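A single chain comes next, written as structure tokens; it is the form predicted alone.
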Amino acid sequence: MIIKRNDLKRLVEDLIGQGKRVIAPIMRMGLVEYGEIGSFDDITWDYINPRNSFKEFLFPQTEAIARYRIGKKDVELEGVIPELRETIVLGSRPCDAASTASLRSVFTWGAEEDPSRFRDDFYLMREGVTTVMTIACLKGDEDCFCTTVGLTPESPEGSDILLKETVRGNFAVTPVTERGKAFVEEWRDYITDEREDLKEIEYPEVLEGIDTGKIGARLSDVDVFDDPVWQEVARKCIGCGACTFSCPTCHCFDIVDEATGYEGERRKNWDACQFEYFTLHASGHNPRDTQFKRWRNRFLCKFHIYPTKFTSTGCVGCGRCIRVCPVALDIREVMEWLSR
């Protein structure tokens, strides 16, 4: 099936006209990022990967989960239900789409096998009204390494619909999930039963010297905690947290009360294992008291904890942590080191 570019424009305009939220790559202050669009013309098409991931539309940086008011004799507590709008993410890259499985694994950990386990309804309600339309990457840049972690520029994981650009500038349409099939059926008038040759997709080379199997085996050995490699490779980390906030699979958050006088909100805010106070105990003890230990934890989370606990991956090879790091700490170098 093919959706022609003009028909895609009509589709987007009709979705917006119906009050649906469309998230797509846009240009803002000279950078490409995912954002809500007001019209099809807001979309930018010349991009490798937006600077942010679209996880912030499923798992916001900050959100209220309860409100309270203190009276003379009691405290009035009010739960918060997220305001939901049907959302279409158009132009996601395959690496970003794959990250949704990683987030879902954390926010539903064990709930499928044991219904009594906690499920994060704030995340699940948003994901339940979101359709992900991924566009396969025609090319990457020097920081893309999806093929090294088992994905490709046209991986369907996490996508509801996978689009591939044709030589005529249109898009081949492949529904991936039941939600994607239902979406295609609902908007079938915009799609034609045609075939067009596809543009060639350039695959990033699988990086020599990196073996995720060897990395996993090394990280499963408890002696790795005391390996001097961590002090060597993470010595320059300054703990800014840019890598975690830009990462599509990082999911850590804190819950705090923000009050003014006699009322306030209980809020869920993004947090990061790279911050000094993340593991600080009330006693003053901090089990990760130096930065290399905090960086070690992040690497273990990506390549040992995730693969051990879940079937999804903790790293999708998007390269954002490499692009944003102010001290040029490259996770691929550590992967190569541990592979040896």
The other form holds:
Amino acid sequence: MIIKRNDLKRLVEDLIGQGKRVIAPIMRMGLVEYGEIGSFDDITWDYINPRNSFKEFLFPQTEAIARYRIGKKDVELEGVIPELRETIVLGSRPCDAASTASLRSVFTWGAEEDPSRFRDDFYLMREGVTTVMTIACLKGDEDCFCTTVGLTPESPEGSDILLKETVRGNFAVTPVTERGKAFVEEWRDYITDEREDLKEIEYPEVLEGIDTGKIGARLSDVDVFDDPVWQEVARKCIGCGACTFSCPTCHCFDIVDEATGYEGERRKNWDACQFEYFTLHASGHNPRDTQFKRWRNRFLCKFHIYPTKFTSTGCVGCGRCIRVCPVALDIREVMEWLSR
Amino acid sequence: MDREKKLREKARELLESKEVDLVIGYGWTRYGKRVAPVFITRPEDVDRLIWNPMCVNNLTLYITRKYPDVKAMGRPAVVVKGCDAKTVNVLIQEGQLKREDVVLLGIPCEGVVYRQELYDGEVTKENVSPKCVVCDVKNPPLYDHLIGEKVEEGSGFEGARNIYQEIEELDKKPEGERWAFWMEHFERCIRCYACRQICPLCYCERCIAEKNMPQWIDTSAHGRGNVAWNLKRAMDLAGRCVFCGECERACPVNIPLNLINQKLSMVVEESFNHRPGYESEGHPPLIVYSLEDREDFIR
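Return the form predicted together with the partner chain of this protein as a structure block, the form predicted alone having already been given.
Next comes the full complex, and the chain you just saw is listed first.
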């Protein structure tokens, strides 16, 4: 199936016309970002991977989860139901699409087997109204390493619909999920049954010397946990949250109350394991008291905790943590060390 | 490159003589073409040290109290450009560092790139760091060993964007427009605190952003919280910021932090005739009270 570029435009304009939220790569302040578009022409087509992942549209950086008012005698509490708008992410990359499974794993941890376990409805409600239309990458940049962590520039994982660019500049359409099939069915008029040759997809090089299976196994070893090399690799880390906040799979959050006078909101905000106070206990004890321990934790989360606890992947190889790091800390160097 | 060779020689000498335990400099990363801070402790590793226009980081960050792990490694030598050396002066003024605690390997610098990914073998008016366009410290004002010959002062990046001109143009706009300009930027802040973490002069043991009894600054990344955070940091740097430009470089969402920090520097210079970083004596004006301080703002 093919959707011509012009028909894709009609589709997008129709979706916007229906009041739906369309997220796509746009140019802002010299950066390509996923953002809400007001028209098809807002979309930037010349991009490798936007600077943010689209996780912020499923798991916002800050959101109210309850409201309260403190009275003379009591406290009034009010739950918050998120305002939901049907959302279409157009132009996601396969790595980002794959990461939604990673977010879901955490936000529904154990709930499938045991319905009494907690499910994060805020996340699930948003995911439930979101259709992910991925566009396969034609090439990566020098920081892309999806092929090293088991994905490819055309992986369908996590996408509802996978689009691949044709030599004529149109898109071949492959519905992946039930949601994707229903979407294609709904917009069938814009999609033809023609066939077109696809543009060639250039895979990022699989990095020799990196073996995620081996990394996982080595990370189970207590001696590796205590290896002084961690201190060396993370010595330059400045402890900011640029990597975690750009990462499509990082999911940690903090709950804060924000009040003005006697009224306030309980908010759920992104948090980062790289921050000094992330693990600070009320007693004053901090189990991750120096930066290398915090950096080690992030790495363990991706390559040990995730593979041990979930079937989803902790790192999708998008390369954002490498691109944004102010001190050029490259996660691949550590992956290589642990593959030895 | 000649300077690079001299840098390695000096580093080897310092490590072999045990004058220092550690040299903090620049080196290549394993993948890609990036330059990162490196910590050299053995004379045989000095060849990892490099010098080129991608050496943007202000490495004096690592000799502040934010890095107890680095401190535990012993006496450091640090590679400093002119702008980085200015930071050392402020750290000394503020009692954070004693001059004798560190060996400074001063490198005369003819300009670095704004962001490493923009570099294509040459520093041009398009990719140069904005601090270099108005630089008057190509030769470090403070050093123990100068690596190579001094260079001629003066910018040489004619036609590059000039931060002071940009500030002037912004100042001309009506208040509402200026507010809209900053709100558009601050709303995009993701509160990753890369600006604070990369800044050698943001060394508070506990940042106000982390004080929550009471919560002075909303941690939420919404307009109110972001404005509070960014303005608070700018105010804390007023009269101290040496324009190393690291906060803006580190910002993953491109907030033009140089504009706000340099605006405040201009205000401090005008009010107190003080430019931070040029000497290690005295104190930054906003941390001391002087009878000569202007009072004309009290009406």
